[in-house]
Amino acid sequence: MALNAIKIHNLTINPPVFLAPLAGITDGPFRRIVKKFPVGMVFSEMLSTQAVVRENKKTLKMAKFYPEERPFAIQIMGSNPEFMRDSAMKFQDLGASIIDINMGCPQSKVIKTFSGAALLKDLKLAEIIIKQVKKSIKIPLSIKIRLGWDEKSFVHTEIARIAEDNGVDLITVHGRTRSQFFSGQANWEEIKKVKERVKIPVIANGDIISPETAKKCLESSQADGIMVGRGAIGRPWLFDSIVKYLQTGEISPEPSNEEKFFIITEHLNNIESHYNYPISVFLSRKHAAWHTKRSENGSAIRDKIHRATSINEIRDLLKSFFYSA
């Protein structure tokens, strides 16, 4: 299946397979590992523009990215048009390749601030935010949406039209409503309606957890590319498998235990250099546990990982596990 590069202004995204923004997961160390595989673009975690305006150190650290991550998108979240504008300008100055506006996060703490998927209920405010951000930056602008608030209030084609009319360069659609959160099946056919409505590139998101689901999603949605989220947690090599399958129709073998250990070790090294103790140990435990999730007898090693007190101890546990499995 052909995967054509997406061109936006002077930016080429090839292949059009993206890493989704995932809170608490897609930080710099994880993104750097994903970029070892054929992924066209990676996204920051969702960043609160209120926190950015307050110069919150934790939030600004979440925006830090490494040269090898380019092209790199920073996703911002908020409901105050001026805060959104100022944050977009700040991240443009820091070197972001693309600014992405979150209009789809379903979490209650986000909805309470009238942000994320709450903007699907107020398209006038959504349009004001898009206009404010677009006129303030020179780099491309994208938005990420859901189908609507619930199954009775689909607005995906309408907000896609608003986005295109106001200069948005790319739109990602998660094929669920806010009320679904992550339950049920993603509706890829509805994403196709967005593709039919606009001329800008459309990226499909939701339930892409394997090479086969990636292909089915592209066929159903007719999208220009795909965005992979939860399916890549603990297995960043999924991107390699997806791209090879779409290009050749062949399923790649799972990495060997030795290869997995090498990837995980590099990930832990990234975490150790990016964070201070004890945050580095906490995050290493979390990611190491995910990396063993699909392994036989993984539950026993995860129990030990969760009790580890240093990254070296986690490395030793993983080495023993993968080289004896």
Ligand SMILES: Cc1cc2nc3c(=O)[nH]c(=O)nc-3n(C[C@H](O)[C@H](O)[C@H](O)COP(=O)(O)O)c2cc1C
Contents of the next structure:
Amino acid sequence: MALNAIKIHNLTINPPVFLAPLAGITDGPFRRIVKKFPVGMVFSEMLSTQAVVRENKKTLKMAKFYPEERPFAIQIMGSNPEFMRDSAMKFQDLGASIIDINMGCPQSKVIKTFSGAALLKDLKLAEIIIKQVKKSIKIPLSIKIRLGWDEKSFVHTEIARIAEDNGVDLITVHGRTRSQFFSGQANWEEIKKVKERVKIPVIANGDIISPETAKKCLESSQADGIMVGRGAIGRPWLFDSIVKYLQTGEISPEPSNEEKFFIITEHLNNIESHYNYPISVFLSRKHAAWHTKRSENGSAIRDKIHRATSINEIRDLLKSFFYSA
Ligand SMILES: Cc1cc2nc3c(=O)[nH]c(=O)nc-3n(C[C@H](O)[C@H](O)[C@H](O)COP(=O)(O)O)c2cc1C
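Since the one above is the form predicted alone, can you give the form predicted together with the named molecule too?
And the full complex, kicking off with our chain again.
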């Protein structure tokens, strides 16, 4: 299957396989690990533009990225067009490769502020936001949407047309509605309708958890690329097997335990250098536990990991686990 690079102005995204934004998970340390594998673009977690304009330190830290992450998308979330514009300009100045607008977050606290998936119910506001942001930045602009609010109100093709007409350069579609949250199966066929409606690159998202599902998703959606979220949690090497399979049809073996330990150790090192104690330990516990999730006999080690009080202790636990397994 051809996996053609996506070109937007002078930005090349190759391969067209993206790491999804996952709030609380796809932070700098995780994205750096993911970038060891073939991933064309990574995204920041969604950043509240209310918090950005107030210069909230925690939010601005979430926008920090490392050179090896390029091309790097910063995702902004909000409903105030001026805040969205100002935040986009700020992140352009900080070196983002692309600005992405969140139009899909289903959480009630986000919806209450008329942001995220709430914009799927107010296409006029969505258009105003797109216009404001687009005219204020020189770097590419993308949006990330769901199919609609619920099954009776699909707006994916309409919002895609609005986006394209207003200069949006790329669109990612999560094949679910807001009402579904994360239940049911992502509808990749509906994503194809967006592909048929616009000429800008379309990225398909939802339930890609293996090389085979990646291929099926691309075939059903006819999209230009794919975005993987939950499937990569604790398993950043998934990108390697997906891209190899799409290019050659071959299923690559899982990394050996030694290889996994090496990758996980590097991830913990990244966490240690990015965060202060004790946040660094809390996050290391969380990610280390995920890294053992799909391994046999992982539950006993996870209990110990959850009680660990230092990153060194977590490293030692993982070492004994992966080298004795
Ligand atoms: C814990 C979690 C956090 C998420 N955070 C974001 C976010 O910050 N921005 C966003 O656009 N989507 C967010 N999403 C949605 C994902 O990016 C993605 O669209 C969705 O999980 C479907 O893809 P997947 O099946 O590959 O995970 C989040 C999803 C989860 C489970």
